[in-house]
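Have a look below at one chain only, the form predicted alone, in structure tokens format.
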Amino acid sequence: MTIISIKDVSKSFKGNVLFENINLDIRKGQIYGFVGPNGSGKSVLFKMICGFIFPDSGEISIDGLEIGKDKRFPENFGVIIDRPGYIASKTGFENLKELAMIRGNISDKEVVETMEMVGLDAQSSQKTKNYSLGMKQKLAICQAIMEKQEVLVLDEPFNALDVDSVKKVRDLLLRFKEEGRTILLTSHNQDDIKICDEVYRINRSKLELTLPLIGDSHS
């Protein structure tokens, strides 16, 4: 079942042609990886899928509804693109609770459980202004997953994480896939990409399906 459809999409940014007539169908319950050098357009692609910016031509549809025409933003998406801004004087839990109150879909207990999933202490009195880069990244992951979003769009989700935390997040993503969620991610680390069902390389304004990686794709 196709959940995201990209049809004949072209996009230039700051005078550079990033995408030219690209097409891709994203199926429900799969993990998709996107790779390419810095500046190749990975973040721009994710921003177009999320409705933050629009293609110059072509269309992107979510569940058959065109983004920017039938709906402004897709629903039930968890997103890490630019790291979220947090209230520096509040704790991690307090920041996540503020976000959770916007929709009112989850309880304090569920916020705490999500923090524990990624290795953050919900009871800590430490303010986010004193968080390390790795802790801020874990907090970004929390806000993307805490409402059990059906689609996760994660730009470099493993950045700044230590080895144990990377494994923990990889295992989480594989668990989410088993639950039927759809995941799009970018990474410069081949070990991260191994969890993906399909990997696309951005090359000369096109999306190229790469060959399957050697070895167990879910190791």
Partner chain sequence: MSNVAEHLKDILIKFRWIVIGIVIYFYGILLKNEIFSNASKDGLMINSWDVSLYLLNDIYIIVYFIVPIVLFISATIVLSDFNYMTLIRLGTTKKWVFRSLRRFWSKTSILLLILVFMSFYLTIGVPFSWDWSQYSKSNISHDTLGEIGLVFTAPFVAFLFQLGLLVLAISILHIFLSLFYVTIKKRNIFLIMCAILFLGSVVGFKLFPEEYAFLSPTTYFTLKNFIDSFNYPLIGLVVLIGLFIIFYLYILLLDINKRHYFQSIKSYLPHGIYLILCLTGIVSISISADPSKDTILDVLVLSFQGSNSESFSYFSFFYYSIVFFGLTYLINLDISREIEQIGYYKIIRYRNLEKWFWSWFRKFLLKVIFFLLLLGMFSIIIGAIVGLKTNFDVTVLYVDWYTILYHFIINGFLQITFYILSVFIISWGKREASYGLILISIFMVLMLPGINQQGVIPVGLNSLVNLLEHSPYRITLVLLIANIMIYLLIKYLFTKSFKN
Second form
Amino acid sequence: MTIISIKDVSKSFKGNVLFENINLDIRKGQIYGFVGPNGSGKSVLFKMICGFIFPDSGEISIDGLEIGKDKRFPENFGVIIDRPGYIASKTGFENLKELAMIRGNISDKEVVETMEMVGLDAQSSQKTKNYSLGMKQKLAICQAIMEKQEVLVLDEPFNALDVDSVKKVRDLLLRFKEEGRTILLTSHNQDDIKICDEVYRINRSKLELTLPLIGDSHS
Amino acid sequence: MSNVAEHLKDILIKFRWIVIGIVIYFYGILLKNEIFSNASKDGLMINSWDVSLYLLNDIYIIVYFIVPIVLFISATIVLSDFNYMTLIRLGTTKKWVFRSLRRFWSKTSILLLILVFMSFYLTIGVPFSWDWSQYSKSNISHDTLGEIGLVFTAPFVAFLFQLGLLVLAISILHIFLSLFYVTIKKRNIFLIMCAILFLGSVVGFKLFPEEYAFLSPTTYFTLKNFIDSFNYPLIGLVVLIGLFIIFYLYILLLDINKRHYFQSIKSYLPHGIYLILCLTGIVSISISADPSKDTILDVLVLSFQGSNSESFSYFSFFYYSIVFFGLTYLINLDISREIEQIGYYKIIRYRNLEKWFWSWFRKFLLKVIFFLLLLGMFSIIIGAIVGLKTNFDVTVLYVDWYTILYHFIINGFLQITFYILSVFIISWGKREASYGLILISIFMVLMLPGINQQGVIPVGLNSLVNLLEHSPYRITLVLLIANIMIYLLIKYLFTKSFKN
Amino acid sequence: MISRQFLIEFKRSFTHKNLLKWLGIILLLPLISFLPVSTGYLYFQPVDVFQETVGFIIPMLFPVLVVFIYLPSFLQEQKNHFITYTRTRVPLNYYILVKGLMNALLTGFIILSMMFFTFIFVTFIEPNFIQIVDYSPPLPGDHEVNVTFSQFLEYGTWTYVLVYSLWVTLNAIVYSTISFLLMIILKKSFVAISVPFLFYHVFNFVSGVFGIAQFSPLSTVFPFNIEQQELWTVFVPLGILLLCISILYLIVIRNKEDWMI
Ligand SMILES: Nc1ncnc2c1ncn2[C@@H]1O[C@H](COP(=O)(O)OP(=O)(O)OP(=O)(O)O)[C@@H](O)[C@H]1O
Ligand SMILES: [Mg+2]
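Moving on from the form predicted alone, please list the structure of the form predicted together with the partner chain.
Below: every chain and molecule of the assembly, starting with the one above.
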């Protein structure tokens, strides 16, 4: 089942052509990886999928609804894009709670559970401004997964994580896949890419399918 | 340890509001003393509303104290709340704007409460009354209270109005800032905008002459300035509500990829501009008509009088050109597309040039009739709207209404058909639409005074002034002959081009 | 390189067809315009006839006249993708630059010649050889009809004709250059060619609606239908057009990849 469909999408910034008529269908329950050199447009692609920026031409639809026409931001997406900004004077828990309140469909307990899942101390009264880089990254992961979002769009989710945490998060993602959730991620690390069912490389403004190195689970 | 710090911060946050309260209080005392000394000098009675309204209308406390705090609250809320994590949960930017407004008011309402509370607190010990005081009715205070007193019958009403004004103006300020940030998404430019707003409000109330005061943000924060700038407070409200509506419309557009719109707007743009020009002419003629004697049909006659060899005025000539040659031009655009792009594929399908020709020409004919009816209706409706007499007399020409309509519709239709056919011949023969422009220019020349003296050149004959000299049926005949001739020519060209 | 290209372009434009067209504009058009105004009007001196002749038919043809002097040949090159083949022989921007200059030069020259020929015709040829115009000496009650630019008449008829003809020429160049620039930018050459035409006629109408006819294109380029205006008024529409040209020029040079060639 196709969840996200990208049709003839082009995007450029002031003459800097990032994508030219790319097409892609994202199916439910798979992990998709996107690779490419710095500045090749991975983050831009994710931003377009989430409706934060619009493509110059072509259309992106989520469950058949076109972004920028039928709806703006997709529902039930967990997203990490760019470095997240937090209310610096609040604790990690308070920050997450503030976000959870917007939709109000999870309890404090679930927030705490999610924090523990990635290895953050929910009880700590440490302000996020004093968080380390890796802790902030974990907080970003928390907000992306805490509401059991169906689709996860994760731009470099393993950034700045220690070896144990990377493994923890990878296992977490694989578990989510088992639960039927769909995951899109980028990474510069070949090992991270191994958990993907399909990997796409951004090459000369096009998406090229490059099969995963080990375990070609999809075919 | 950290708990203590936490507590300290909590206290500080609460303290912040108290500091604000104290500042307002002391400033209010100064104002109160000013009123007291003024009133006692002349032995006038004051009441609590004087003090309260005087504080709320003090431009200095608004500009140098309230506005900066409001801007600060607004900016921090916009900057801290606009992030992808919040947006993706809200689902639309529109919801974000409203959420931001709610969050903004959850803080700003405290500020307003303090201000209002202080304005009442200061009245302790001052006699209360539901009426304007002696002092506010006297001349000395004409500056602030007197003016307000002239507009509002009761001070309580003025107070409510002031409060409403502040809430409305501050809301608009925040909506503007949040929309600005959503649009540009650049932190520094946003902060510069905040600075500009602050400076604008400082400069605004000092420098702007009264006529331009409506441009200054401060005008909308105090009743006094508001009344000064708008002789009639309702107009000012209309300005504010107008802004509200504009912002709301913009909010509706926020979540749409404007590219879709631009594309569809772009394809309708020529027709849109054309229709606006047509309407402009009718409207300007209706407005200049005399409601005491002109009728709605006069609007039709005056608008589409056009010109002929005998009677010529530049305005009606230009308007005729805009309406009828404009239409010809637009149709020429379509014809050129028909000929240059899709034509050949279609021609192959139809196998027969004439069939191909009628396949699209038919549609144009229908459109022309529809368009003429529309024009006629517009001129009658607009005439009725501006209050002209709604009967079917025609006062500007000695002709019956059915002759007018016959001429306008039938001869108009035939005339436009002739234009279209001529333009088609040129485009077909030259395989290049631009030559149609030369033809249209020549048509325009043929309508200049003294050229088409016998009325036999089939150009501009649907001008209503022609009814002065010619019978409409004669004109129909001329146009019919012209159309038949040109159609025969087209047929000839078609057979010829098949031989090659 | 540029001057050589210029020479080549110059030679290329002088085709028989073009020559015929241009001669028609210079010689025939003034005669055609002269005929309807030759009788039935009161004239004191040839310059009145000149004004009447120039102000009657030519204003209606002006915006198409100026774009059709040279641009159709460029249009043909565009349509048939001729320019693509010149690219190996001459740098594209030289080619386009030369085309633009050539357009301005030829349009200017032909409009100026047309104006001068009109004047020479009504001053020298008509009174000596044709004599259909009735000149009557001004009666005591008659005033000179003053129009914009007749401010220059006090420096002599020739000065007036020169200044006024140059003014019309300048406008002609501006109008056709706008079309030229648009042809490079826009996909639809028809639209590009018609922009001066549309601007001219639409603003004649719009300025009439708003009661500012003194700024209309017609009344500034051919100021014979309204009373004399101060000279600065004529620079208002020209200023707008010059602004447009500057913007278009910037667009053109900044989007070289997107040129329609
Ligand atoms: N809003 C913007 N305005 C202008 N240019 C932008 C904008 N956003 C991205 N770009 C440009 O688009 C290009 C792609 O950026 P993007 O962040 O998608 O790269 P990336 O593939 O994610 O790189 P990295 O591996 O470093 O994360 C960059 O050259 C960037 O400068
Ligand atoms: Mg990136």
